[in-house]
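Here we start with a single chain on its own, the form predicted on its own, put down as structure tokens.
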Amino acid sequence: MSATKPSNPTICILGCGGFIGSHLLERILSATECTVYGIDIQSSKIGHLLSNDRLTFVNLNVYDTESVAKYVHASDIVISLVALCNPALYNTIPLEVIDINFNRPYELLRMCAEEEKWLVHFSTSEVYGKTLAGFAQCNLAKDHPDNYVLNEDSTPLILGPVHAQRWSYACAKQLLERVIYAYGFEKGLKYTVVRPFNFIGPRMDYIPGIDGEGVPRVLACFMEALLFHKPLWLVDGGLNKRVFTYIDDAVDALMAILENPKTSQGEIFNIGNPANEISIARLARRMVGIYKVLRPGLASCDFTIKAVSSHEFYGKGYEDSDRRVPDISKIQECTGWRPHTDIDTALRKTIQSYIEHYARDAECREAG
């Protein structure tokens, strides 16, 4: 850490037991001498870390502001990872989506401003909404140049109409970013906002009926289909494109931010791997191929890939973003970070982790 921070700061991680939080906590404890207050209502993903002397795990709802206050007070840096970020919920329970992603974390940022703490807040790449070409309903292949990227400081944030409640999440997250920026402007809040671009890796998401309910995000949906021999559904044909970023690269970026407070505070950073852009249709085919390699006994199996409308899959009020490619030049300049994991390696490691964690459940279900 620089001279503006103690060499081994105390860090409060809200949501330490989730996918990103578990990997970040693991890295901080293994690579630094920092003391950590880890707050979450679940600890199954961090069981191997709970005996560490520098970790105080607090089984607490992160939105219990009064109880969280003492841990914020005792910390130098507050990392807020908590969100309700499942696309299947954005247009089905929008009030809860808005409440959890704006109303409740608003209290946390006010607390950080009052306590003069450095807030590292996780936003989302969803705040960019639609691209200009997508908004104008242009030919995406023709009207998106090869150098198309989303820039944190210049790209317009384009959301759909109010009745398209799919944008409730992006709107809540965008408004919170604006409040954070305003607190920095008016109250001197030290902040860094992170916009993740589809982090993947071990411990992500859930499989419905085993350790969660409802419709998870696309990669977990495809993994459920592969594990249980169901169709892989392509929403609106799977034409939309996404960038997938391996969790180790993402954590490298977060550590680089923490190690460079002078150049990271007061900034919004994209974290993603532009080289890993892929359409959802190609993602499905790529995952089928990798899955068969990792499970050679299933190499001769046929896996069905089918198209479905977004209305059928997600319900009324769903819209989507056509493409999201991050400009990562700012975080590169400010911290020196660069992603290294290609899409095939990221998918192979992620799929292997799902196989190791869920294959027995699949076999039991088949036997039953």
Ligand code: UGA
Second form
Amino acid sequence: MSATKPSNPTICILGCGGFIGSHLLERILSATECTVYGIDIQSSKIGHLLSNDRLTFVNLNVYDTESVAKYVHASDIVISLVALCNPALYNTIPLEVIDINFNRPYELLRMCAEEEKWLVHFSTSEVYGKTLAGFAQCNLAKDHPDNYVLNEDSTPLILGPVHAQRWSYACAKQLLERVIYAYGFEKGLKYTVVRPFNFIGPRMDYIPGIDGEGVPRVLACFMEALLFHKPLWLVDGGLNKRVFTYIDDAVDALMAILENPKTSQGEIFNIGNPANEISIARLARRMVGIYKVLRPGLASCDFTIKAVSSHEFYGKGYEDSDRRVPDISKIQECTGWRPHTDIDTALRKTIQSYIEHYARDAECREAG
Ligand code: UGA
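Given the form predicted on its own, state the structure of the form predicted in complex with the named molecule.
Every component of the complex follows; first up is the chain already shown.
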């Protein structure tokens, strides 16, 4: 596909059944006339979309490159959401993390280069690792934006030592970005790399023991605690900060990218809401407050917030990004996108969706 867009391109979405994929698919089907090949082994989050005439859902392992090839061939744009992006896995199964986040998608990008498809690849905000201020500890002014605001084209990517296996994921993702860039440079691959900054919203992650196992990301960890009256754990005191970006804003950004191939191809974009920065400790307190408002019957309940070391919570080899504030000026200039949803609205909508989805499970556990 050239940098000019066909009016209704055919889009192949690898990983259409996950959190981001389900929202993106929903929007593409409702807001465009595009035809979609949606590939995933799970469809529980997209059940409401499966009867759409313009969707061909393919129940296929996204890593089965040979079988995926014919859908890539039949598409103009390939959106790859394939990732193992849960920090609890980075230091516990690092080989699989590197395999799934580097080796498997490498095959896909080779195919996109050969077939001259536009690859929209999901990377991660985690490639930035630590901020300059966090890395240098007291030697740099922590509050000077140059030392913590993350820019796609100028900020260095600062990861910890090899034995700190937390960085296995960020390193695999970073290397893949470098290979994509090199394919663009040497072989003319048309690509756009996106770096998501903690998207939240309905259908995100899972609740352990209900519809998944292990330790999900922080939003789902805190929701499990709220729904099932367990402590909210603050890893290393919850001092690190994130920006939480509402999924509808994130999908707006992706649609703006698809609408603007000329200015989006050959670019890496941060997608995040810099206005929504919050420490994890404050997030816990904020979520307790919102949860009590949404479930007035629990207003007098005490929810326990406790500190835990990262070693105890995640095991050996865990390190953390201290802050992740995106510079979003490039995506604004290239596509006109900007986020609109403030942190309280994003949390309220997300918490409400968890309450609705897991209400019955919560009642059963309360009764039992
Ligand atoms: C993860 C992935 O590694 C990124 O690739 C991805 O881009 C990002 O999620 C995302 O959602 O966009 P991270 O932000 O570290 O990155 O993921 P979380 O597991 O949500 O952790 C956020 C912070 O909360 C960390 O400091 C973590 O230590 C802390 N945390 C987590 C707690 O304090 N308590 C918990 O119960 C869980």
